[in-house]
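Next up: a single chain in structure tokens, the form predicted alone.
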Amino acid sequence: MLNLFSFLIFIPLQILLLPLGLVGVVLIAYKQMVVSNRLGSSQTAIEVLNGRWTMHVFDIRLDDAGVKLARALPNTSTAGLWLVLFPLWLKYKISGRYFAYPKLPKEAEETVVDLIIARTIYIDRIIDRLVGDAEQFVVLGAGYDTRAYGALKSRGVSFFEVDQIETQSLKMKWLGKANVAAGHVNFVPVNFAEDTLFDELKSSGYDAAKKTVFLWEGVTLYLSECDVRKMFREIGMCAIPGSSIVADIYADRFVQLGKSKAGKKTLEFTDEGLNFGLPFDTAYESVLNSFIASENLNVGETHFMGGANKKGPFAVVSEFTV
């Protein structure tokens, strides 16, 4: 019954506010492209921030943290997000259920449009086992994560998060802005076309007798192969066995997508562009373990996005092993 009265709710009212909901995607689209593109910043990780602002707002994460730091950023807009998604928010709180988006896929018939929620759970299910028997927690290209500043705080890690300087510089300072308590965290800029990971790592305090969980989101699809293979490889040289990389690698038609005439400006836009997959189309399992152990590294738990899709998964979480 409250099911369909949400429905009686949600459908005039999604048609009375489709003026704003269009504004709302024009202030969202200018704040993270353009404001982005002025400030150096990436618009990929503008939209993962955006991604789990929704989380919170629907009670899927709790991450108060992200939901700070994006009220106070200057390339994101909460308010063109409320004009977008209010309507379905309001149907969500009245039914209990979540319908269109944001919604909880099934494992291995995720879409593209649940990439972010899903990736998410599927990596914090991944973290929240392995950081109890962790000492130290590196997220790699950091973006504006938000790990470090919730739950995770009370596991007894040490954090420290690397990323290219404008980025994290930015971070930092909406970070206090946003009063989001950041002194326990190490922040470790690296230009990763010309320092070594684990030397800027060691002289921010990093352990390398510790055991460590290494957090790389959303980053592998940007880079080559030969940058994807020096970073599984630095690792698995640098870090001590027992530690893991928690990391999600995409298929190569996923790539293609954001190689299509419209994917590339629109990435280009912020200097960002797709480029590494891997051939999941068949034998999708084989070919992951393969990669895998050609870095001297061990697959553990695995999610496969879009599994159950004939044209095989579009994407993967997963946990490697040293």
Ligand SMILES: C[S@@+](CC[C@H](N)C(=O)[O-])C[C@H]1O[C@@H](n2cnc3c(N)ncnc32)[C@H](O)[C@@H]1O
Second form
Amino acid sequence: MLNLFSFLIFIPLQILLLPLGLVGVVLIAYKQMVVSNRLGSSQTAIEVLNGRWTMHVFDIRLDDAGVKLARALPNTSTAGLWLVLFPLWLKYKISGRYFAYPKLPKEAEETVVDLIIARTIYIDRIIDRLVGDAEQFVVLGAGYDTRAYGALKSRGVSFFEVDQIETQSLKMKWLGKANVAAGHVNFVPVNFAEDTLFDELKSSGYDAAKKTVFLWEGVTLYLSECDVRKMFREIGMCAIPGSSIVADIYADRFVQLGKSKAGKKTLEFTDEGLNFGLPFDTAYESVLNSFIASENLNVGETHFMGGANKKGPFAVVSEFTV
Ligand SMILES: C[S@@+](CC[C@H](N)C(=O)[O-])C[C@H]1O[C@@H](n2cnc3c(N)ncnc32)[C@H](O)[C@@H]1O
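Given the form predicted alone above, what does the protein look like in the form predicted together with the ligand?
Then the entire complex follows, led off by the chain already shown.
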């Protein structure tokens, strides 16, 4: 009954507010692409933060720090997000059910629209299991991820965030402005394509004798295969056995989407482009296993997103152990 009522409110409201929704889309796109370009910061990191903000306001996952950061950052617009999502939010609040976006897909039935939400949930689950056994937590290509400022803070690990200097400096500045305490986080500027990760980590207080969880979320697809392999190899050689990497790897067919004319044009604003993917169209489990085995790591928990699709999954979230 409530669901029917929520549709009766939602449909006319969505039609009425469509022009405002379009203003919201333009506002978000302008901030994400043009302002990020001006600041020299990653726009894809904003895409993730917007997804996390959405999860928070739709009661999927609490992220107070993410909400504060999104409100403060100059290269996103929470007003724009509200303009786009308000009818869906109201529908959710009336019925208590998710519809269209955001939604909670069944495992293997995820679509690209569910990417940030599904990926975040699977990764949270893996981290929650691994972190109790670790002493350090390293976020690689951290962007505007806020795991270090939420519930994980009480799990007794030392935090390191690694990213390119432009995005990292902006995050540090705006965490301060948003009143999110970051004194417990070691910020380590690194370019994966140019620097040696462990040299930089060690000079920032990383202890090579301590078991570590490395989170590498939403990054492999922007790197070359050579740089992805270099990172896996370096972690495999330098982190102590029992350490893990939690990462997502994308299917070739997903990477091709980002190489389309529109995808390329959007990402070119911030010099980001899609690059590395694996051929997940057939025998995807063995494709992943042999890639990871070739870097002397072991595959643990895996979530093949879109695995029920005839074309194979569009991505996998997985735990790789050293
Ligand atoms: C899509 S964002 C993901 C951010 C974050 N992991 C999250 O899930 O919220 C990609 C991040 O990878 C970083 N990145 C991309 N290429 C990099 C490189 N060569 N070296 C270091 N960081 C890189 C970007 O600066 C950006 O913060």
